[in-house]
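Only one chain is included here, represented as structure tokens and corresponding to the form predicted on its own.
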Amino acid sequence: MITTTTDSASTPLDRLSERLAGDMEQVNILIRARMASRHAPRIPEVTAHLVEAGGKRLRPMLTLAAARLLSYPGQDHVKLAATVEFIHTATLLHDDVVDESRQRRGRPTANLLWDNKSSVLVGDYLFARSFQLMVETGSLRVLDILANASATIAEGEVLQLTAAQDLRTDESIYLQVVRGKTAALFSAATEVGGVIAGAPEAQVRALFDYGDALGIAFQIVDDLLDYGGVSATIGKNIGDDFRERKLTLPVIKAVARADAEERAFWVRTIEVGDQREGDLEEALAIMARHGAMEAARADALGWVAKAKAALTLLPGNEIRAMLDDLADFVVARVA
């Protein structure tokens, strides 16, 4: 059985952020500039609803780790940093467009308190903000790395509108969605790390490794936790997914292993979406007897060993110890 650790007293991305606290100020100071808007006041009102929503800001920390485990002098790494926060923060606001959600880390979603409209059209402006800063930084590379990782964002959510309710999506189509995404920003926001630092190639190559194994591995448990999570740990109510007919991993692996009545529940339920009292329960018991969490969290595993062997191409320091200990973390959510 899955169950859920809520313990985050001192977590390894605590103590990272921690490390991290000066750069993330920064950052922070530059994000809150960069969302201003002379013309169009809601542009900052919406875009600090979600910003300040109380987040861990995973992925900006991720690249200024990066930077400064490889020793960056530098602060270009900051820009890059609210550029992969903007990037996000972007995606965010359309997800809960496109996904007709209520509510995002707790709080109600931007489309609920203001309208779809305003949640596009300031994502929209987000992303242009995000390309400002990246050519700011004057490396065509590091543009080439984000613009190809928000180009792949966009694909994996579209692939994912056309497989979700898919019975047919297998773990080949669903690694391909969670590629695209989750792991695209993961890895370009420690790629780019390394490039502003100027590292060798191997060493950048190490860092994109690093994480995109890490947020393969970050989706896997998420898409768990919607199962088996705790509403105020997570900010979302247990069973979303099945509720939106989403084809997540471990339903997948339920739905290979079905016999004929399971398969006609999950044809039901996510593919038609007659979705009836007590379904949700039911999910959960088929998940539960063809040992689809426990083996969707032996694959996210399976991830954060290839995080951690990446690691081992870098310099040894405080920072790379951090980062081996924050895989170790992101499957420990769920124990």
Given for the second form:
Number of protein chains: 2
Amino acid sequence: MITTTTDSASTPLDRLSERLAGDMEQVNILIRARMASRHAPRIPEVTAHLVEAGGKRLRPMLTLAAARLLSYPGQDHVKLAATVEFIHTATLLHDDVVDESRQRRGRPTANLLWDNKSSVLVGDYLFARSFQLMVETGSLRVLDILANASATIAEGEVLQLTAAQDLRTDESIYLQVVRGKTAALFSAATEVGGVIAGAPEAQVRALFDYGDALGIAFQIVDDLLDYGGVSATIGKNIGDDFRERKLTLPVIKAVARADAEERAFWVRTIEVGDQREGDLEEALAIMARHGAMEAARADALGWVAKAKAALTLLPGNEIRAMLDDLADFVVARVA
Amino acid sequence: MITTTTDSASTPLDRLSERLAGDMEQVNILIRARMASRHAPRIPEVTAHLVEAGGKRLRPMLTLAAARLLSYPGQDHVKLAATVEFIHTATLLHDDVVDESRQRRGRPTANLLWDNKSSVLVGDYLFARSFQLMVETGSLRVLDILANASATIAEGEVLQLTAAQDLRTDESIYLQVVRGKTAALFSAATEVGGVIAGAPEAQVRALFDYGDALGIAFQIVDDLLDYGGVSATIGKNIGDDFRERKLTLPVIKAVARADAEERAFWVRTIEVGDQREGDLEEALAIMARHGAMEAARADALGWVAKAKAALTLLPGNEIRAMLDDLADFVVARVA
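Starting from the form predicted on its own above, please write out the structure of the form predicted in complex with another copy of the chain.
Complete assembly follows, chain above in first position.
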């Protein structure tokens, strides 16, 4: 049972936002200053559309929280938080081109409002800007972490492309994809916060582990929510992954447990891509029959436990408690 | 009249390649090692298609030449040369998506052989790999130069997108676009060669200036060749820029000198995009009438002179002489 909220009106994420509001204001000022372009007005148009769209700034918050948890007295964590948000925004722009998405955070995507070209090139621009920001910290260790994270992200995205529509995709490939598309930036975000604060190796490692496990749990939950959560209720925005023939964790678990008839269903809908009226409902029924949703949620809870265990290696303070609550909250999104 | 060749069978580029063959072999080995991916086999497929396609490796050669000109005794210039080639390859992959190109170096483009998604994501992967390589040199100055170059490249590409089809694009905007799409990587390539060799500031600056001027001359000549060179002979692969409604230097010069009737022609063909049979021939005739090709070639020669002047600040040796010949050769491509 997960209930850590003392104030029922706010989430752990809200409370963390409130605690770090001063730092985050600096991050937002820096983001606005750096997404400008003297020469190409298209750039701030596209980035403002996305950066101002009311994302929760979860990733930069992780960097700020990691540094502040360790009583970092400087200002470079603000640069690194902005760096992380720029990398995130760049990958969103490129993802929307790759997925041919039409909506993001409830608004039309940039590739729809402008064109794919702008999304590709403005994504490149934001990535270059993030790179400039991190160089300004003068920390080669931070640069190494973020360079490796960038490579893992891109590799995970390519792997997802080739793993889609392929029923041989198993849980280990899924985990690689998830580390690439989500957890690599979460873990880099927390790790660089620790590095910039000059934390001992064991604490830096614990921050990495927290971000990694939190990111994996977050993505498993996202993938569950795409099927309506554990209760698997059909509603709006349900089944996108099914229609795009992505092998996410609940489907992988159901495929692994499929009888001959069910396997034929997955081959037709996911591998062949011949989807018909009622197929999404059938997919949900098959997954329910095998407890695939509950099993995926149990995996997410396992990652939450790992995230919380990593935190015990860090100084016990208010921010640590908030990060602990945040880990529970990530999975509490699926009822 | 430009003739610097003593051996009529080889170009200055060939001779530079021969002189730096040992270093370049190391660069090629490193490129092949780093474009691999344990997890995503699609990555080496796409990159091999492009990296092995027989490009002339001009940009990495500039890095090697700069370092060797200054008698650099180490090995980090090999890493930087591979970095520069990865950045170049990443931008080609993204350019082909943006331009919807179907051919590159005489072969079908990656976006045609695989898909736009693979080109976007593998481009991101190569950019991340380049970033890892440069971090390995441990030089913050090098990282700063390449971060700034990356931002200039992306900014120039976005500017080109918005400047296309817009007859208000003048020579100063053209120069910004050219610095972004071509000269920024040329100048970063030569500059980092000097920095890694530990050259004094004045020499580092001279290397930057050489790369900048060479890159601008190179791109002006490329844009001239797209119209068949100064003689403007209609042949295969002629007129792509015209069909894509790009404002390149000869067109900008012709637009600036246009009478009312000619201006109407440019408005229809470039701004409105209503192109008809015989329009390319008409465009060439208008440009010839105003000497636009010769004027653009004269500008390129001016940049070559700047490139050669910058070289005089560097130690006089065999490699400097080859870079001097290379500058002439770049413009000798347009008869």
